[in-house]
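Just one chain follows, in the form predicted on its own, and it is written as structure tokens.
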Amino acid sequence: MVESVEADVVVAGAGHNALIAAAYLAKAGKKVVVVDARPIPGGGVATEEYLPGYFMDSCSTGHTIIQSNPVIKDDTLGLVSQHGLQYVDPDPVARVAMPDGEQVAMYLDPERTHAEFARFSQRDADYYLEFLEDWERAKGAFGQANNTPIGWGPPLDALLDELPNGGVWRRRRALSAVDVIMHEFTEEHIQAFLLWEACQTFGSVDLPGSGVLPYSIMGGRQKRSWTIPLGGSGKLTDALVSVITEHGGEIYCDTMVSTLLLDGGRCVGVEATDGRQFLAKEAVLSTIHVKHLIDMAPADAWGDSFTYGVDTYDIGIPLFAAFLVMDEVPTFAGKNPEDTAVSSGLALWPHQVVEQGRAIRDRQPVEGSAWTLVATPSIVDPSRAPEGKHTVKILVPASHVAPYGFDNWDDAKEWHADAMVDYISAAVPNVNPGNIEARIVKSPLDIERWNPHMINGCAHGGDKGVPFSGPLRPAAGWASHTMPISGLYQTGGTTHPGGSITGSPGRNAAMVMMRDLGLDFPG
């Protein structure tokens, strides 16, 4: 006999997203259970015990965008009022070493950020001023957009159109990254430290659609940090998980989901690879990449523009992590350790970020890094590890090949950090082999492996460019998080507007799916 759950709506992943939805549709009394193909709960989400006494975030660290949604801004579902929920924003914000061994700060105070940009530009870091106050008054019609379903309110251009400048928004967001950073400062130093902080959500830089992201991170960075969750970024997971259970809500972990049950056409549940079946009185919300999703049913399910959509859906850029454990601070060349920010790295010059940008979407060997994070959450937060340790994360992008002499990426995992690790010391000399006490190592495929929704290693959710994004993501006209199947819902980060730890899928979804189960959205 088949095992069986029932609930009113079945929540197919345990992403962030997911979670946030599954949190509304539970406060609202339906009865929710979600499951997920991890151990834990939270996909991208999570924090991990990888060593005794070193809890170390296995994927995102950052949480500054999800600041400005209703979830956090307004504590919609009371993740901060009653569950536990604290952030910290620390300062500096960032600290990034350039290819000639000059070194870039920025902080908090915005004077502080203007007069570090002056040292290689007056021009620039006057302008910097007058860039993060025209995205103060932009931020909003973008914020309305991300924050509100597909079609639900006016498109994006039309609140552009009502800002004095909207026609300079609306090209500034139709350009790449590259265009907008290269066009707007003139020095080199600065547009390299710009794009560094633009490349954090691991989209084409170089590709239309791209160029509202040095606003749009410089500006919440500005405000907020790189703000992380003390305890690690696990613990939005846990106050969304707690807010679930809370209402009678259940999660069932170690379940990969493998199958669509249909009845008539309708989605009525979601069937596991060890045969348990979880059935939706209501619903079916997914997470699952769509690139899976579509194979969870038949073709002849989906339509030929949803089956286009997610055959030609670009699944992004590939990741590559080293985690470590020290002793000390990592500490840039001629400087203090209270001089390293949680969020620092290596960038190189423009030109060269768009040459490895353009090598990865080609599927080229790439062994060198365009972008490198080296984050140490537990300057901030000494929870993460025994006293007097640090965590350190080391993140690069990747190709979705092994570099030339490899056969793969389990075999060239080792050397790559080894490379990685001896081209930071450079920059940040006490970041080497005889500083490290350990070291994990995770490939693309290991990340892919750790998460089937990271394909490839890809942990964004897919590529934000002008193809996939807004009323074209994940395909043209099933943007509004319905799906050709009906019962069945979408959201994540393969859904308007995108990855990163924003939230704003998951609320998205719950909206959508309260109207259509006659429930009153919250707010």
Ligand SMILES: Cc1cc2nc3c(=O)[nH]c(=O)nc-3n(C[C@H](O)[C@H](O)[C@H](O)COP(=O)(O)OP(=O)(O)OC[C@H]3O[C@@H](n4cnc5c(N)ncnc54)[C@H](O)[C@@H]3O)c2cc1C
Contents of the next structure:
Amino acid sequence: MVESVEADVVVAGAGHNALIAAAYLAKAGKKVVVVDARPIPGGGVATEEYLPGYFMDSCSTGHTIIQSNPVIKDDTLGLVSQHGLQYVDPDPVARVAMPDGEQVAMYLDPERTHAEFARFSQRDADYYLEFLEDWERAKGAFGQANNTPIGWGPPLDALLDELPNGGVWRRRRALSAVDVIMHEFTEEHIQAFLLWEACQTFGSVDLPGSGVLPYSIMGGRQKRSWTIPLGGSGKLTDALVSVITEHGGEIYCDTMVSTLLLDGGRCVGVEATDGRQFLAKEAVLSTIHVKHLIDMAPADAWGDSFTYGVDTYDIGIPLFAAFLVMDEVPTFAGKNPEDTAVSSGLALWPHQVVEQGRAIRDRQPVEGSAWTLVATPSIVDPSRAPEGKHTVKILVPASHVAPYGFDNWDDAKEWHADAMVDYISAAVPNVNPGNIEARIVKSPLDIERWNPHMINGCAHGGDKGVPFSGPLRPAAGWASHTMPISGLYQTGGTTHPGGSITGSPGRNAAMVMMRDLGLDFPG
Ligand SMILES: Cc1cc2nc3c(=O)[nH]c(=O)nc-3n(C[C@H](O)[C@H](O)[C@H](O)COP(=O)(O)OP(=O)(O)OC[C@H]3O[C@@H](n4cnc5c(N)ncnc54)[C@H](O)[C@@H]3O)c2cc1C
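I have the form predicted on its own already, so could you send the form predicted in complex with the named molecule?
Following is the full complex, with the preceding chain placed first.
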């Protein structure tokens, strides 16, 4: 006898986007069941007690982009007002060491950032304020496009054409982030700093289609900093789970989906690897990576356009992470602990960033100097570690191919982490083995094992270049969350507008599903 669970809507994968869609549906009265492969829900929005008393964000820490989503901005699900979610905007915003030993800082007060940039170039510092104003005028168009399902509103280019300098923005969005930074700014430290910020979403910053990143990231950081949830990233998941369960929804963890159940060509549920079936009376919503999803139903169910789109879909840039326990704040050379930002790191010169990105895309091993993030959320949130101690997360881009001299990442990862610590200690001297009380290392392989949505350790649902954006994400004709199999919907980082903690694919999918299920969307 097959064990089965029935619901109106079955949600496969419990990343934050899927949970947002599930919360909207549950609030609208649908019986929702969510299943996830991991022992806890949330996907990349999780905080785990890796060591007693130390609460580490196993993936995301910064939640800046979701601040402009109505889910947070207007608190449409009551996450802030009713379910305990609280955010803090750390200041300083960033401190970044340059390859020549200089450091660049950024502050919430734009005048203070201006003064810092003026140490390197008065022209670039003055221009930075105009750059922010330009973004203020354009950001509404980008926000509207990101928070609307594809095909439901005017295309982004039409929205941009309504701006006085719409033609400029249309060209910018087609350029690369590197092109834009090199065109707008003249001084190498300022250029390297902006590029360090633009790399935060692990996009291919040298490829067409990434040109708006320097504006959107700097605009967001200048307004809200690297916004973090008090208590850890997982507090967003806790709030979403609370909404879902309060409205009768259920979450099943340790449940790996292997098959889509079809009846007369319609998706009527999912089957887990242990044989349990989750049956949907009305719809199935997936956040399973499209490269996996396509193998969960017969090939002829998908059609040529979708199959080609998934075959040619670029999974993105992998990352490598190390989680450190320290008894001091990582402190930059010549600076005090209070000068360190929650979001700090080491920059490369633009040509080095381009070389590294190309090597990774060519599936070559990379080692040595790297774009590096050193994140210390315990600076502003003492609940994450015992008194006086700190949790530090280090991220670098990596190739999924192990470094030279190693057959696989399992053998290479501790060596690579040692090399990273050594590299960081040149700029941040107290990040050294003598001060690191414990260390947990995750290679690209470990990240994929941890979350099957992060293939090869690529955490952002796929590259966001021109071939994989807007009406082409994940495939032409299937960018509005419906899938070639009726009854099946898709959300998460493989759908518009992509990965990171934005909540937009989740809210957009909810809008589409609620229309199809005859429900009013509340906003
Ligand atoms: C180390 C690290 C640091 C990061 N830092 C940041 C940051 O600071 N800010 C930021 O914005 N982003 C960050 N990211 C990226 C961010 O975590 C992701 O882009 C985001 O989580 C994607 O959300 P999602 O809703 O698409 O799905 P995910 O969070 O990827 O969740 C997908 C869920 O689906 C489940 N799943 C997949 N396949 C199956 C299956 N077959 N059966 C059942 N369940 C399945 C997974 O277990 C997972 O829970 C980071 C990522 C990593 C790895």
